[in-house]
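Take a look at this one chain, the form predicted on its own, written out in structure tokens.
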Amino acid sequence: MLDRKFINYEFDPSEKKVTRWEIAQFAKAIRDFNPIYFDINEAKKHKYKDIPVPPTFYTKYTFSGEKNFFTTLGIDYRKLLDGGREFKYYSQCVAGNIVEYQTKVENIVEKEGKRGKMDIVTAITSGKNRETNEKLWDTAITLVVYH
């Protein structure tokens, strides 16, 4: 059983500069070969300032801070099930942007299922553009941790 003291716990913020190479590698990995992810001229034709990030790119920024999310909460990987992710987008991020992001544990709820007791953990990672201070995204992740 996970400690409820972690409800509303905020991990330290992190920041990362988004690069064209990183965007291209991610686009290849998800097999999205839209030229806007590889060619600056194509991106500018579509009114982007630089190469834009693909929609699920922020998966890379699920957890922030120096502390390991799973170790901090005491989650045993052998008892973990990914319950899914949900994205909300607010403004466009492009190569060259520096993103600041932070993870917060929204809730931990104990439930009973066919396999026994489990904790349902919901965490939100929010990101913003450091230069403009515009909010870029929220990623909600749900984790199921069996007892």
Contents of the next structure:
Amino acid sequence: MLDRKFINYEFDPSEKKVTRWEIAQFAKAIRDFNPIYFDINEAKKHKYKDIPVPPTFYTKYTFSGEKNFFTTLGIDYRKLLDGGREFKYYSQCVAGNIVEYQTKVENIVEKEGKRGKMDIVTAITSGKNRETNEKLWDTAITLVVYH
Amino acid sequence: MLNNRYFKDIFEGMELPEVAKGPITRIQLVDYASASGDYNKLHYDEAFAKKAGLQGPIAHGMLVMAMVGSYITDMVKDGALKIFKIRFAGMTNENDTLTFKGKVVKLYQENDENLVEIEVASQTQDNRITTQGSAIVSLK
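Take the protein just shown as the form predicted on its own and give its structure as the form predicted together with its partner chain.
Up next: the whole complex, starting with the chain shown before.
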């Protein structure tokens, strides 16, 4: 059972510059060859200021800070199941943006399932554009940790 | 397929065309490990995956979610994704081919935006559902 003192725990924020190269690398890896991810003229034709990020690009920024999320909370990988993800999008992030994001543990609750008792951990990572302070996205992470 | 030009033609219950992608090769799993930064060996080291009780490497859940994301953005073209959520329902194995499906479940207007809610899922060649989820898209 995980320590409830981590409810509302905030990890240190992180900052990353989004590059065209990383977007192209990500789009290739997911086998999405939409030219807006590779060609600046195509991106501009579709009214983007620069190459836009694909919807799940923020997976790269799932957890902020230097400290490892799982070891900090004392989560044993062998008892862990990824319950799912939810992304909320507020404005479009494009190459050249510097993003600032921070992870917070929202809640830890106990449930009982077929495989016995478990803790459901929900964490939210929120990202913004550092220059404009505009909110970009939220990632809600749901993890199942068996006792 | 789903944009404002065709808003009048979209209806609740409308099925989106199915799209198959794959097979998901070891090379793709290595490409995704590198692009996402998730280097868990379960996704590309066969001996490690077998030791963990699997038949072989499995795809990253977030790789499958990303492929569902591409399916949605291909369908909605310049529409803006507002919410995208996925529940992992089963494992996607190396060499699986995935079929992506979608269905319009709700059409509504909010703050002068035309919004569409769709349900999405990915399914393997042997009919195992690996992800289920939904998305809300603002049409342009």
